[in-house]
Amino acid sequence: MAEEMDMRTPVSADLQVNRALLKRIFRLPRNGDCKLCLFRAAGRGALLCYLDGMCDAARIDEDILRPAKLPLAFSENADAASVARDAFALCDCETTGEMRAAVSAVLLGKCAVFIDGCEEAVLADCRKPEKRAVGRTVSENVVIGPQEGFTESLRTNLTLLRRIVRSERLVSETFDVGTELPTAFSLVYLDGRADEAVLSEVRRRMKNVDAPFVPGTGFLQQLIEDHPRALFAQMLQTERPDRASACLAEGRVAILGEGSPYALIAPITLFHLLHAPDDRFLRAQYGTFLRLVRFLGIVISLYLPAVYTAISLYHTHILPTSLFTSIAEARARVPFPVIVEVLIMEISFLLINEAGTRIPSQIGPALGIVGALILGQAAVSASIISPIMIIIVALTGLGNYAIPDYGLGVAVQMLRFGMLLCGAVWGLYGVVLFTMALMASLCGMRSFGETYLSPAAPSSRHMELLLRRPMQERKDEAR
């Protein structure tokens, strides 16, 4: 209550009054981080508050030591405005009369010069933050195309996008997000492209987010997607700044997050999560042809379990008498049912992968030796489970791995165990029940006003479901 009182506390023309209050509001000397120096400029008292690593020291010292100890650097009854102005040696400053905007300054890594006799306060960026360099991508990497991904600066994001989409009509609109600790976000889009009616849906959900703290784009998503309880993500992550500029261009918005590597992208379809990012540099017949493969691999992991145990268990007379007979023999030693059989296999496999994922990298790539050759061999030499059954797992985490986003990746994989004991129960009538209910439930999903299934569900012809057109067929897009 203390600390909320002196924030409200405007900024004084007594020099002793805003140290002692800055000192009480960062908790010095216990913090070490918050500097505070006093010093002498033309003749006058003034006092220097910044965070130490957040600011550039050679640049303080440069542009606003050295110049403010200048004998006419300003007069004696010189206001804020005039010290920013003719003393220091800097384009970026401002003025505030408000503690609570100079401590916020301040947090985000600029400086605050309070002068001896000014009501107000100067703030100088001299930032200078730690940062990781532009590096390639991680998570959404590409045969054909741009490498470069975003960072954890939220300015080295923006300027990577308008590296991108140079145009006049590019807009940033800066919120801080969080109740207790804000964090900036940027709402990004082209003005007169981007729906308005997404843009304004999107400013008032983002400035209604009753959360303490929002560290990152990925929090951001949960707390205004529409629907928080679904499975799939109804908006799309991608750290890749040539296919946010994509998006932007067709009249979607991007949300970047400091200190968040990732874009989030809106509205958006379930087609979105299935295109690969470099299918753009691709010739369309390439793209198609891919796009299709991983369509199949959708397919594959979500189906092929539930498929074999529906068949096995209810439905052996729609099988070749041989393939029968194969299956039978293969199984024959197995002491657990067709269910109890899948369901290790499953288990085990996603255990893998996940094991392989969260262990150091020099070890990930020899834990899936081990689990696919060693352990898979040894199950089967054991006769906990069959041959065939190690050719579906694999055939269905194949296909589970051809999906370009991970999120996907996830709901596919729960799907995947939802139509598993469909099929257990109620064979292939449960298999085709279970894929209704899904449907319906896409059909009745929203991405801030746009339906999910489009362009399937409703039918539109200006967008993309699998087949990619070739691009001179598409020039109205960039218009």
The other form holds:
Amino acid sequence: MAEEMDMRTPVSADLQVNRALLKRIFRLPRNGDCKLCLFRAAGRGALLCYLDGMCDAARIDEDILRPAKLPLAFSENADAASVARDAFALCDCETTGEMRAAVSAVLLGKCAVFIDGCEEAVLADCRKPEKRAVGRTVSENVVIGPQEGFTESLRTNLTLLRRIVRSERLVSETFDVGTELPTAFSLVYLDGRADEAVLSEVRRRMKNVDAPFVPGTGFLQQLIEDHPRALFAQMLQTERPDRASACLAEGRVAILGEGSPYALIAPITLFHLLHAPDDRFLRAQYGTFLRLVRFLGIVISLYLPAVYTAISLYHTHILPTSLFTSIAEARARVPFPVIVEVLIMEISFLLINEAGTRIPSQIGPALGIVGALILGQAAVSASIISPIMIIIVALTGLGNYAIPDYGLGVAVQMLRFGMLLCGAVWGLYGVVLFTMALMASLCGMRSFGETYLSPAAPSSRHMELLLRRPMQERKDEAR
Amino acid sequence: MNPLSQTEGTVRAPRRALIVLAAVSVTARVTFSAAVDVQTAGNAAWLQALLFPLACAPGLSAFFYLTGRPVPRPAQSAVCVLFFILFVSEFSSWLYAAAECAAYTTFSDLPLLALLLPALAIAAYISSLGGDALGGLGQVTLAVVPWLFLLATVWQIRDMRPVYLTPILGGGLHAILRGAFLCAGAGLSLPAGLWILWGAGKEEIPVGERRRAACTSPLLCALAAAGSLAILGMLAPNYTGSPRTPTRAMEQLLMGGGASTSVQFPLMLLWYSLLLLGCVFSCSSAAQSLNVLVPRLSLRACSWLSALPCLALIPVWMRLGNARETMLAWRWPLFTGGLILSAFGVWIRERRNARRAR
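Based on the form predicted alone presented above, generate the structure block for the form predicted together with its partner chain.
Everything in the complex follows now, all chains and molecules, and the chain you saw is the first one.
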């Protein structure tokens, strides 16, 4: 309560009052990060406040302290705006009469300069936060195409986008999201290209987020997407500036956040999650072929165990006799029903997969040995599973790895179990039932107003589904 | 649904998408009726399907007239009561057909209820999702079904004998015409369902969409159903019993006659999908008519309330068995009568209003 009162207090003309206030707000002297430096500038007392490590100390010396200490740096009655204009050697200076704004600027890494007799503070931008350099992408690797990915710095990410989208129409609106600990997010779009209704909806949702702390784009996505309980994400997370730029050119909006090496793209359809980033860098024929391979991967990953279970439990009559005999021979010594066999292998595969993600790289090969020897060879030798089951699970796993979006891959893994159970209980009839429910719920979903299965349902000729059109036919994309 | 989202609630689907849903489900229904329920025409079943739009003509004209103007509330309610009863019975017959198919191919020992309940629950769930889901599902099915049918046809092409379609008139002209009227009972659910799904006369529909729904769609349904029946009719049956039994017809429909057993895979997927789509269409039409009658009820509640009476009707179907043909006969006069009477009521009201204005 007292802190809120302090924050609401306007900047005082008395330097000592401001100093006492800042000491209380930043918990000095307990807090070692905040620096308050008293100095004399043009014969008047001044107070410099900044956070250690967030500012460039050399720039503070060169651009603020040294020029301000010159005898005729500013006149005796000069106000804060004149000081900022005449004394400091910085182009990015602004003034504020509110203590809250001054504190927010200091938290962002700026320097606040309070001058005796002035009821405003000068906020000078000397930021130099620590950040990692632009590096290669981690989860969206491509064979052909740019290799650089977003970093955790919002400023760097915006620069990466601006370098690709050289247009005065590229707008970046800044939002602070989080009621207690605000995080900076930027809503980026091409003005005139992005749908105004989508923009105002995104703005509205971002402003109305009622969460104390939103530390990244992943958190924000969960808070603003249309169907939080749905298995499929309704916003695309990409760590590639080229992909985000392509989406901006299509009229979509991107959200970048401080501390997140990802851009959130909206609105999207399911097919955005199926398309890989390097589709556009390849010739249309190659891109189309690879898309079809990925689609086949999804179909195999989702249906293969369920269809195998359904056919071997209920519809053996549709198998050719030779295949039926070989499956029956392989399963002759296995003591479990097919569904138990499939579940054992599926769960083992999931465990290996998850362990492989978390395991330190030095002991990664050991995991391969465990997976291949123990779960493969040993389980077959012990007649716990049949060899054909290894083929089924391996194909299913490969299909899952062909899915370009990590979240979509996890969703397909989860749905596979539902499909498997329906296949085991009702055979192909159950598989069709589950598929219809899944399709209908996908058709009923929307991402910021856009139907999720568009352009398949409702059908549209203006967007790509699986086949990639040659570039000559896509000239309308970036007006 | 995210509370921040503005797209909450029932979203009305594009009318085109709903036409697709209705057309696909009606094509399946007409094919199924001509192949399994009405077998009087024998190998001329495809002619029955080709002629059914003629029998639908009076109902379709009334539909074209009705959708061109707002319908007064009393007429709307009266027709919705009639259509609710019809669609609930339609839904239960679809459910029974789907479960019968599943039982025939796989689960002969399983109680029929175990096959009916999941289909009933899924149909009610999909219906409760609203227009976008319904229209989208129709379009997705339309994108998949032709490929499955093509696959099954190519697979069996060597076993097809056009000679099985002769003599052209099969069981005779009288039988064909009677079959066409019976198929029209199923086919009329297209205009009736669309009238309800489009809002039961709450608003005026553009001429282009009315024409597409009343003229183009039934013709396309007839061509698709006739084509499928002709292809199925060309297959050599390997069933040794009486050629005019539902079991033999089901064999022909689901297993492609005497063709390789592998072809049963796409055929089973095809028929399960189409029968379940029919369940969804009739359940959502029944739910929408209930929603028009009781606007305070949510679409979700209406969907589940429409699904429940079906359970009571299933034993009736089971007892009737092959006599479903009799029930099918009642649908044509009821659907046609409902549409014509309401069109007549609207016409009288408009005339009276015009006289008063003069």
